[in-house]
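One chain comes next, on its own, written as structure tokens: the form predicted on its own.
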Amino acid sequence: MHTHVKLTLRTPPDLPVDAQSLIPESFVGKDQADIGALPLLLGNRSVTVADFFDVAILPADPGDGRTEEAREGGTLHLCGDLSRFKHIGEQMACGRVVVDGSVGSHAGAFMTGGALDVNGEAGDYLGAHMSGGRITVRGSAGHFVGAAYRGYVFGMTGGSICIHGDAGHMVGARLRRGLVAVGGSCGDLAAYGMRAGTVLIGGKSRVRAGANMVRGTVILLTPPEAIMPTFRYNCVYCPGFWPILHASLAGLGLDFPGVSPQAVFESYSGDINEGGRGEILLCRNAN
């Protein structure tokens, strides 16, 4: 049976919470009283889910699964502010996480399936290292999104994110499979040492927009400010996957005005000093 548990801020915390135990898995099977002694760690304190939230175990509903990751897991909603919790859905295999606020760094690291929707900002470290699932942010996510953490080669491995606002520097740092898309602007180094996988920027991109990608694609569809004098100009041609991602990207509701399924581009490859093997696609005809 499908469970939906909500969760409501009561207590916003003075210092940030790791919140690792909230996903749906640590929910199923567990009634109104075990829910609230779930643990959490308030800085080097543990303390539980009832400290803070008020808990309910709502009726089911028919809507409630009518999403894959639902059914398989079950849904959890948050609601309140979680700027101050860290790792929401980190390590999620399954279910659907529902947030109504923001959520704080690392939300959804190592996530290998399920879904996590965020109607709110998200913090750093979005999705890091994640390998399955998908995330939908609907304001603007932080620094590292998708990316990998100090002393790893790799950084996400699969699944997809999709942020409707702005992210912060080094976008799909070190991706080695799997799509980032961001339907505003980013910092710097986007893509930085990519290995593959698709990175898509709709806003403006800062410097440095794919160094040292291995392989891959980055599609920047707002014109940067310089392409990396390590790309090499190919061609112009309209690529056969963007209508394609054009129209899931548009399911997901990251709609890009003017950009047709049509758009022609400018293909550039690079980075030069790592082979050349990659791609930089610079939308040229958005109509």
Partner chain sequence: MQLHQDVVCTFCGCLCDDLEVEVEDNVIVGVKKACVIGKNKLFHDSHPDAPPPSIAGREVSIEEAIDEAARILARARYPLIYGLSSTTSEAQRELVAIAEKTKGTIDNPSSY
The other form holds:
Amino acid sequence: MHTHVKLTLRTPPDLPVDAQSLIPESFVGKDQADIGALPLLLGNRSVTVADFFDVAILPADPGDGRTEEAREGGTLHLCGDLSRFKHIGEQMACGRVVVDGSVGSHAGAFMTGGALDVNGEAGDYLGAHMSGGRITVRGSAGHFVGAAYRGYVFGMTGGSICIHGDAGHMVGARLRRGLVAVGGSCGDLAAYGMRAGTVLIGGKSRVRAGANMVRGTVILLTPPEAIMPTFRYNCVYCPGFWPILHASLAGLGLDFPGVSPQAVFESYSGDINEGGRGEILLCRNAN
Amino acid sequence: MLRIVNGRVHDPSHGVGGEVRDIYIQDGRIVSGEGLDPAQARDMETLDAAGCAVLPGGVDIHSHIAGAKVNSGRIMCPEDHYGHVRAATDVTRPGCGLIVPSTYETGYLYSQLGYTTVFEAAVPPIEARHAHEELMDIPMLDTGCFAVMGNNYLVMKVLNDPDPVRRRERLRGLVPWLLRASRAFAVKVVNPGGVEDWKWNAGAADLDTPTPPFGVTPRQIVTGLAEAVDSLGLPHPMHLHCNHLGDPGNVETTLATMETLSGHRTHFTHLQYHAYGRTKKGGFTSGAARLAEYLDAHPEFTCDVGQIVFGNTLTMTSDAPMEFKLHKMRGAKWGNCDIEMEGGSGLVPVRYAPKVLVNAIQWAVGLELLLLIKNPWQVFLTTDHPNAGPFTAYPEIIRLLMDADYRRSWLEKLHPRVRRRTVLFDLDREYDLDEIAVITRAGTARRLGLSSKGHLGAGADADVAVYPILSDKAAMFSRPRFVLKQGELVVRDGQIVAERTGRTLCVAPEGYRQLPEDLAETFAGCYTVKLANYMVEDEYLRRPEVVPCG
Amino acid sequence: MQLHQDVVCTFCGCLCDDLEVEVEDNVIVGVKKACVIGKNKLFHDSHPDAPPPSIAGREVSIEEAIDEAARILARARYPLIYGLSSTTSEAQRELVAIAEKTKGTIDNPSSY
Amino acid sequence: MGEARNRADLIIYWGCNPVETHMRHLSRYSSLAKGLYTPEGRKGRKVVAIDIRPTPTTKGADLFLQVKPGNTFEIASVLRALLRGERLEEEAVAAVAGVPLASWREVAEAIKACRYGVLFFGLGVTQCRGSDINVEQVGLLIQDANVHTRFYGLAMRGHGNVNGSNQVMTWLTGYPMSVNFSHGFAQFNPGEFSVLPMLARGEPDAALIVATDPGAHLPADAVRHLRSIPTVAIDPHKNQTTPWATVVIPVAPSGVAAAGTFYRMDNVPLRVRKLIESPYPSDEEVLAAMKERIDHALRA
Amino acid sequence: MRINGVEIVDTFAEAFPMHGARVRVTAVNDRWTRQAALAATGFATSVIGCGIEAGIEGASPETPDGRPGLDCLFFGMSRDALEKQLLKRIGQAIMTAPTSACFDGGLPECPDQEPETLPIGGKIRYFGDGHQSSKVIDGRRYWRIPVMEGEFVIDESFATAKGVGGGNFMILAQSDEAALAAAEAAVAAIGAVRGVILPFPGGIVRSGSQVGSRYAFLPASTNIAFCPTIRGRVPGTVLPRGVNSVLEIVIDGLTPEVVAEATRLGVLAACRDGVVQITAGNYGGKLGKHHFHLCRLLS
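Switching conditions: you have the form predicted on its own, so give me the form predicted in complex with its partner chain.
Whole complex next, starting from this chain.
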């Protein structure tokens, strides 16, 4: 069934809201009253979707129907400043969530499929532990993008996260599989302890990128503040997969002017404390 | 008064094996229904146990539920808690965790399985105050703890005394003092000498490896402490975790320890971990049959199994060197804590997988012990929670014991070579409900010396578990119809309906009231706390109950 | 005068437990073996500079203050319970229970 | 700490200055203490200090490495690599944290050579860039060290019972800090449920402050938010919070006028005593009463 | 029928199912792409002696890495044989060539078949001796094998499908010059068809074969019915008088349709002066599954 539901926030709340229910699966086949009655947690009390949002069930948007995700699971369209709404799109398996505005933390966490598009900013733990699907954020994201919650050995295990703006610390930390790409800059400890997968930072990355990584690739298109002493320099070359990844990123809407598909990279192996099978690729073209 | 009617009562202590009987309860105790006016009985609050088995409340002889290392385990494994949560209700507080549950959750989960008494199996005296603080926050259960002494400096100093008479006498003074200092219930020995050895960076201790600084051997430690425990008449014998836990071929060490201790009442804990033979290439095989044979011939010995449960868990033991070995082997997280002059402890998360040969053998060895040891009063059900698995797996293990077909159905899930290394799949024995009652409550209570627990005779604590009789024994034991704690209904249909505070069980044998001067001086020389601040105060015991020594 | 032996100093995480404290007329008059900071803390704790119980700056009884605190916390929709670092574990337990009841957040200064 | 006193022949102080902050630490528990197997006290031990500036603690060390701030993680990483015998190229890694690689080799060799080493680390490690990840890395360093010898690490905890608060919270909630009960069960997430970021985001609508002085210790924006919401302060003393707190409740100081349990930095719990009478109830009594009244109000 | 005066014999070419795969070779420039492709497809004229048949299909329409690429088709009698040869040829001829990379060209022309893949990159990776790594991009796994010059990138798996091997036709001409000119014209014409290759040198075979031999150790021998020099003494000769030279075009393709189309274009182009007859080889229709009737194709 093809559903297109639009929720428009009337007034942003002054307390954090747990919004686990805001995933397409909760909306499919429901009428306006059912949707309005879906639960949210405002601070420590239960409220409903209707307490905050104007609910509209729209005819299938032919534009949205173009994407495979929306055809399969319907589209949930959220409008307004949802920066205090946490857990939007958490555990979604299909369909598409489009947010015109910003979202709070844990957006798309544990996602297994579908698409989450945020035309605004995202909070911490964006796509944490996600295993499939794709997330696109037009603005910036907080800390722990695609990372693991405390105690887990692995964070994200599949899918892709694409951030056009900046990201905070620990981008892609403990990544097991998948792609995290940040167009802008990021904080410390990008790809910390990653097991495999790809983390790409377009802008400035701060310190300790790739620290304790086991396998996988950290691609830095802008020179970082420092490279961990536990990485060993290899050589300068153009990795054979880079043109392929470059094209793939372009498909996701991430363009890096000045970084060509034939760009050459300084290659480092590390972290030697964890076996040294990971790599940092440091783009040379950019300067 | 309250009565439980129409249930099939399994009270092996009194030879009652499934007969329909009514149980009467008054003031938290079981009372005799004889001579009761039928009219009076009708007016009583009545629980209908038709179609149910009525058993004494469960008594766990060895579990890790409170204290420094358990709490470190909680900190180490937040990921265990996220998916296992209990929201507050009108009668319960919130809780979380499965492998290392929070204190309230521990009480609730045990109670929901029909357990009413649980012992924390390893508490170093200097950290006993912490263990008691946590025990105070475990509802639903009577609890107690065992004080670890196998690597204690003062104990070794006394054992080093060349004069055997004086040595025995001083040990008979020191052991009660340590029990009182830690308000403990029994004497625990963990890898005697081996932990101290490790602090010296030495290899694993054999029975006759001299332990620095005195050169006391593990053999001397276990015999000395076993003698002391015997002569003090402690309700529970020495609770021994042997050397070489987990090593292939360790059954030789275990048998040698048994020979040394033959004639002394001893409880060998998590024997599964000490029952491995060795192939020519150094691989694991089962040594369970040899140990079972030995136990069959030695009624003074008992054991609990420490049955492996497949899945994730966290090992935690005072056997610090073993934990470090495990950490290096698995590349897993590791926590360690050396406890001043008394021992150590370590923590490593593990996953037991049926397709891993060693794990499959461990799993089979535990079941073999349970099935090969003839007398159920000598072998008890534990998972050494959470080392071999969480206690919440007890119903599943009971099913494995009661249903041979189900047990055999596991063969295909296991590593294929397990068949050659064990005899489990040649065993047809099936436990009946009475035997289950023995290994989970009657036997453990008796071995702990708790005369008012583990049975349903008049005068017993009214700790009762009522299970619906189902063909799926795992389902039966995982959702009791009723659980009563001290005569009050606390669980109905598997759900907590009331919270009750249990008692703390401890002992008070005669011994040193104060340390003799030389030991006090030693204490001052090696401890960083003052003697005056060492003994656990009365404030840390909720509803204390002193179990008398024999 | 009372002499307390083997007193535990509560200032830092060392918990030195060998202090000797002299008390006279319910006031600490002497501290031995403690470090300077510990000694000062003991004297300070003995010195009556407690704030008067108050609500919005108005002096009230302890009971009234507790009542008002309970009212505030019961009403709150996202209360924060913070501190715990210099009090007993017995008090910390009560704080956890309050956090549970008020469905609030509890944190201590060791957080990051 | 008994083990440090009795066994340690190598002591490393890193990012801590016990001579000034834990003044009796050295003589009772660490470098200066005479223990069972360390009868010579200081003479029998090697002492290494790592800090960003000279302190009285570093002055007493056999080896002092003055490091550039914010490099804890790098230092731990390099020491790990050295302990693991990894090749480090001098041309690439001439210095770490401003200290030549040769000096770090010396530290690594000292660790390998010792019989029983103890690392005490303080705020310089835990509160510098990387915070909890630094502690994780120091933990890995300790693991690597244990391949060679017995080596032990301990955080120098500040306030008397901050460790106790971690312990109590852990056994009751499952987590040592940063716990939220909005859903009726405990959720743990430092950052999301930590005091500083929460106040910075302006989330709490009421606060109960016990046994700490946010007015003195927290940053200005955090205090600003606290001042804008109903705040209850419970403290034995006037402090920088009590003048503006909505409700102020004086209590008896723990360990002086109220008894109870404190946890030492190495998890040894001790009972603190009541030495004098206070006109005020203890924290425990106030909070127990408050809990009952909250319960009553919520059930009403 | 006759085209341009050349007789088209009313017979059919008999062809067999073969397992095919498309390998897309890229390199820094056309020169090195061609070197790698030539080496990989070299000595792959007939399964009889080479174990595989292969050829360069043409320039890649697009390449994953945006570099110049050539598509090569490989045909083997079984999936196993195909895998074995691909491993050898990619490993020895493509991986060894400077700047090369190697991708699965896909088989879009065979959508109806159950997709089956061979783990070519998944096995060649072991050349990396533990230092290989993989990269998943858009759901596709590439292996990266360190080599002295940089790294060799190859798809983890390659699609295979059942194609057609042994499509053919014979050009019977008055002179060897005429035969060769006609055959060359046919090869040029077939070059426009995607999905087919002509495995023999330059696309042309002169030593066409028959099944079997009088010698026990040979599975095939010279196609005596088409050899002009023994026309007089071979009873079963099919050569009309005046034919002095015969050349054969052998076509392997991914589908019967493309083989048919290649045959059609090839025959048309070969109908030139000096060519007497065009016919095709078959075994009476008993052995091969695919039959390509020349006259039907051309009408």
